[in-house]
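The chain that follows stands alone, in the form predicted on its own, written as structure tokens.
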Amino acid sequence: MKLSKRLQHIEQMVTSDYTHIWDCCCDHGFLGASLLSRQAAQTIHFVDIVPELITTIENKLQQFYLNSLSDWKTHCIDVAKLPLKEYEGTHLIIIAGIGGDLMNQFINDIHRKHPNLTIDFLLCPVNNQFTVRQKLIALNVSLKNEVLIEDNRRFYEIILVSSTSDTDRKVSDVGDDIWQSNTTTKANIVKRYLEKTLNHYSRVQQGSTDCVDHIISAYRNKV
């Protein structure tokens, strides 16, 4: 089982001692299995709404992780309906591989249903990163880490935030750390990502009645 570059970076950003990690929209379960192998939490939860995927994951976990030191559970449910209150402790919810609009729905529903729980979110939307950041700003979460990566000629922002104010850092509308570069390779990735993003919103501006001037301005300030 070899993780993609994107999943490798997500996996590497899981460093805290969590009681429960929820690998949502887990697809084939590769990320959760990697976290389970290194005992990243007391319990790793595999979550997907597709029954066939969960059945396959369950069978593989029974075969390869029956005697794992960390516990594991599978859930064939909507991410918005995570049974967090049934499990005491700290929670990390990983949501990756879906669009920003759907991700915002999940984040909003989870936050509304569990306002008093200690929850970290590790997020990697495939698009609409700006709208995801706007949602996080509105929820007043604290920023723990953020990175920009390129994988298979696509760019990804990975954002780790907490529902608790354990840092003084807040999420910004277009990011801060993701634009920092200490190598030529990273500088090239940053440059191309910024160009691609500005080109995208310029096309949106030309072909839509939606006003995106403020978005374009925010990204141009990073030039």
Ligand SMILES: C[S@@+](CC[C@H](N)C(=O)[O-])C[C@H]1O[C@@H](n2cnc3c(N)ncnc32)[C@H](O)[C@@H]1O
Second form
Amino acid sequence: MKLSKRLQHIEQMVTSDYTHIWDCCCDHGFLGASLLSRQAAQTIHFVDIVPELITTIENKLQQFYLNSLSDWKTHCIDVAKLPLKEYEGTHLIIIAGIGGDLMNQFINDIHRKHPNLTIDFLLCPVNNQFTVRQKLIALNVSLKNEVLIEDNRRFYEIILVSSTSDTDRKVSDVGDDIWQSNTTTKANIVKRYLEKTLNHYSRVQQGSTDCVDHIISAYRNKV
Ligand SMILES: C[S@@+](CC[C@H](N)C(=O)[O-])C[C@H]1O[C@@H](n2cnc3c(N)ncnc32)[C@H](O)[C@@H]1O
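What does the same protein look like in the form predicted together with the ligand, given that the last one was the form predicted on its own?
Following is the full complex, with the preceding chain placed first.
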């Protein structure tokens, strides 16, 4: 199984040691399986709300990862209800491939239910990145890493944050490092992502009563 470029980048951003990694909204479980193959944590958890998906993953894990050095568990549950308290140690929660509004609900619910747990989140929303960043700012999490990638002609921000305020780096409303480029290829991706995002919000501005002027200004300041 070959990971998409987007999932490969997400996978490569898992560099710390964690006791538990939660591959949330795992779908076919490709990301979690890759993390399991390289024993990225003591336990890799596969989480999805669709029973058929979890049954298929469970069968494949039984078949191919029965003697894996890392443990694995499957959970057919809503991401908002992760049973973190049942598992001691450090947690990385990965949420990718869903919209920003749903992602915000998950982050909010998890944060509200586990205010005292130190949790890292690795996030890759498919849209509404600005809204996700607003949520992370409101929760006062600290920024560990952020990258911008292009995969199959779509752009993705991947953001790694920690619920502790152990670094001085804060999440900014439109990102910082993602706009930096040290190669012409990267500069080109940055330029096209900015154009695409500004075009999107210009259309929103014309077609709705929602005020997005502040969002457009924030992105324009990146030029
Ligand atoms: C498009 S897939 C994303 C797969 C993978 N994470 C990726 O980035 O490619 C979205 C998955 O989210 C799952 N999902 C949607 N709502 C969910 C919820 N409330 N709790 C758990 N999984 C959910 C769906 O069943 C689906 O498998």
